[in-house]
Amino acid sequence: MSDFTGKTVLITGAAGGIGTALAERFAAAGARLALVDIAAADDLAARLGADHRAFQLDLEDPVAIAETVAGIGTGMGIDVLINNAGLGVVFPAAKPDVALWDRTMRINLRAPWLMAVAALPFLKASGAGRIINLSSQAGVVAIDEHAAYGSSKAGLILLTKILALEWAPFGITTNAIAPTVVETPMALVGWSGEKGVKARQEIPVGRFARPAEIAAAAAYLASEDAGIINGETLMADGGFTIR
């Protein structure tokens, strides 16, 4: 396990299955963890110890996320951001929510952007940042009903890329994680019965992710040994996309 002690991991969506993973995985690393979510997250900031702080942060406010990410930033520096947060609504292409839609794009893809540019000064005075994002496979190969969060997956991908391109001077780098589904509570109720039986099936490996192994991907990524690795997403779905 690499050693984060001394540096401070952003997290947002802490409060979920994967954002809990994401961050037990780092503060038994040792890192100083900022847990943000539009729910409360103070519990697991206390649960993992007095270093860690957690925020409340509606990821559709950007007047709010620039403050927030600020106030993080001057008082605990940032050395890592993952955004982790994200909307996983989904509906036929043929019958359009508009509402829903809009909301899909400021929550997974507008965010992860505010929330980058907000910390950036931090990340560069870090002097070897690291942002992860959290997309799907999703994003890359179509799926049914997966038109707004797709579209919105698949542009993280690129938002990634370009992130990585233009902010590698500065000695920091980007990556994204692409899972399949994830064994949170919210997913194994989505993906229940008959649903889940097939998906599982569909899935090389025959299995759904552990959050704990899209943690242990993360914590790669972030750690020196991953300081060549630039503008990659890592698939994380158990060979769904090879076929």
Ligand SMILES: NC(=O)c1ccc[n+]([C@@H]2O[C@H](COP(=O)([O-])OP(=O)(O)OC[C@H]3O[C@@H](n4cnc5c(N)ncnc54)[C@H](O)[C@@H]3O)[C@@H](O)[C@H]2O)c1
Contents of the next structure:
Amino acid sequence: MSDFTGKTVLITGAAGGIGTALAERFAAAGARLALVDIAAADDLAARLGADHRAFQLDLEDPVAIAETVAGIGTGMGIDVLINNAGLGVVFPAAKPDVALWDRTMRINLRAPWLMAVAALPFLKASGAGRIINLSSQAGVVAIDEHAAYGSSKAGLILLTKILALEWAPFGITTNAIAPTVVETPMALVGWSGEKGVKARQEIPVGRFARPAEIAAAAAYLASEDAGIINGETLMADGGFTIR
Ligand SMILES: NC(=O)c1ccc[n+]([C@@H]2O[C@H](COP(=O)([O-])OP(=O)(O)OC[C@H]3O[C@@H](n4cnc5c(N)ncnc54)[C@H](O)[C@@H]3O)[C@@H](O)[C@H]2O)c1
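Other form of same protein, the form predicted together with the ligand, not the form predicted on its own:
Every component of the complex follows; first up is the chain already shown.
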């Protein structure tokens, strides 16, 4: 396991299913955590150790992003930024919900960019900054009713490449992870019953991903060992997109 002692890892959406697994993994590897979410993550921070801090932030608010990240960076530094928060709503493409489309884009695509911009001075100062964006298999292949979500996650893959290109000279690498369905409490509700059985059958490995497997992928991309990997999207999808 990589050692993140002395490093600060900022995780957005930390109160959620994958966010919690990310926090547990990086805390176990010695990192100091800045846990960011619109929901309270104080209990999680306290459970994982005295060094960690929780910050309540609405990622739809650009001014709040700039202020919160500046505060975190000044107080704790930022070595690794994990843009994990996301909104997973679906609707048929022929029945547009404009408000939901815009909200999806603000949270899933605009916020990772603004978080990265706000974290940039601190990632530069780190000397080996890392950005990891949580995309999805839905950003790579077409999935029913995923017009807004899939487009936001596809956009995030290209944003990953652009930051990777522009910011590599600062010693910063930027990569994405694109999971299949991950067995978080919320995902299991959405993919229950026959829908879930069918979805599992369509994944070559025959199962969904576990949150800890996504955290392990992030730990690798954040590690020194992954220093040459930049602009990549690591598929964590059991082979769903290989056909
Ligand atoms: N679970 C899956 O099946 C799956 C599959 C592929 C990709 N992903 C992606 O992984 C990431 C994490 O997913 P998850 O399953 O843990 O989701 P989740 O819903 O359990 O957690 C998401 C977190 O983001 C936070 N959040 C939402 N809107 C916010 C806002 N405006 N400001 C601040 N925080 C906000 C929520 O409060 C929540 O804690 C997301 O980007 C998601 O799209 C999930």
